[in-house]
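Given as structure tokens, the chain that follows is alone and in the form predicted alone.
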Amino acid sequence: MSAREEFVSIYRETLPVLLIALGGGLASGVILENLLASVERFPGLLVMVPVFLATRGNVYGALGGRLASGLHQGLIEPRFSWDERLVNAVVASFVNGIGISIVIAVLTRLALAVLGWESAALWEFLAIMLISGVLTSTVLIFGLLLVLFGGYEAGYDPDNLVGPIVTTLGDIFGMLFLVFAVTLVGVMP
């Protein structure tokens, strides 16, 4: 393949997941308009927004990148079946995911006491960042498998796939599932 044909090809293949990214990036900023009228009852929430999304990104951006190496050395197969490789990466990505969930509401809650700011209970940021990791976790897993197994199997290079699927899914259903959460402890006593 000539340079220029891989140019034409790089952009063939990221060009229209990028438009779907720009979608979701616009659909996320519409959830958070929804996570802002919480603010007042857990004051200290929208501290923990970008990290929380940000984490998403690097924690499933690697599994994304470990799982296109293992796609084009053959190490991996594209089809959702048990292979100890896999099944390692998935578990270590999730148990990170679901780590640094906590390390967020506990490190937002001390910068909040060390300023001086308001803040809601630790229990509630916990819980807040536990349900919305987990929830949040599932989907970028299963979604991000998908994508990339049929993105590849149709002949396209996974690595044009990760970051804008890692970041429209980590953004539109972190975002989700963070309403949900909020949402959830909310009403709870």
The other form holds:
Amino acid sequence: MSAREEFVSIYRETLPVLLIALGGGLASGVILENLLASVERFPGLLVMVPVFLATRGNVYGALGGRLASGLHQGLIEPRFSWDERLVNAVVASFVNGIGISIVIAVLTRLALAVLGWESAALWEFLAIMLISGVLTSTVLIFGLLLVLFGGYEAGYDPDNLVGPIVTTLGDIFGMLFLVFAVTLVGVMP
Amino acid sequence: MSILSTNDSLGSWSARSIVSTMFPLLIVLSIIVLAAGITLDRAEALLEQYRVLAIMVPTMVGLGGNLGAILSSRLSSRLHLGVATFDVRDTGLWANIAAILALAVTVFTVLAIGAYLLGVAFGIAIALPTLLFIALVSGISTAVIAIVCSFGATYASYRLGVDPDDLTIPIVTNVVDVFGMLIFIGVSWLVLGL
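Now that we've seen the form predicted alone, could you pull up the form predicted together with its partner chain?
All chains and molecules follow, beginning with the one already shown.
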């Protein structure tokens, strides 16, 4: 393939995917804009937002990459089944996802204390991260499996699907469940 | 297959080994991204005054990360296929870089227009040329960082003999999260004169 052809093929193949991610990003931006109203109730909440969104990408990006490689290598089958590899990969990403949510809550509280900034209580951060973490994990794991398996069966290269699935689902559902968790914790006594 | 295939044994698919490999990396990356979060918190006044900027934040960061992820995964596939040379005379590499930059110009233009339209819909718009300038300057700078970081991480994992599939995307997306946020807030600050 000449350099020019390669340029054109990359541009053509990835532009639709990026535009979908862009739509998802704008949707989560609208949710973030609404979240700004809750910042006064939970000081320091905004510090947690980028870390929370980034770890969704890390944990489930890694799961997606692993599943894509597994499909390519024929190590896993593109269907929901009690396959040892599949179950292990899913369990590991769930453990990583929930574990890192707890770490984020503690780290954020610590960072705010070190900076001497006003901060919500540790249990509030923990509750917000755990609720949104568990919900996001569930949606992302099932979303990834569904789209990867379906896409693979339809002849798409799973490697090209992982990035946009994870960022789009992760951003939208991450933000939605974050707002949900903030609302829920906000009404707790 | 390739010499870099590390997923062949069931061992690397055990939940315990996946967690113990990834969790320390996740903690380190979280600490790095906290820096971006602290920037966002400090920019609260800016975001409340120009609420359309808050709408742009996740997309700015997400698109930068996506561009980096696309390039990294293309580079690591080239490595797996044995065609990556890391030679400046390799026109294929330059085609990849040019395509990422062209995509950056396209999507960040669309982002500015999309944010402008949402801004109009919610009655919080700021001028389209201002939004275009902020989105393009910070978007292209972020894309350049994503490109440099993709090459660095792929080259490093190649030298270390680690499968780049496992390493590059988390590193690139995190670096872009931090710098994308810093650059976007910085450029907005300068343009809107606070």
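Predicted, not measured: the structure shown is a model, and the values here were computed from it. Residue numbers count along the first chain shown, from 1. For the two forms, the rigid core is made up of the largest set of C-alpha atoms that agree within 1.5 Å on superposition.
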Would you say whether Val17 is displaced between the two forms, judging by a C-alpha shift of 2 Å or more on the superposed rigid core? yes
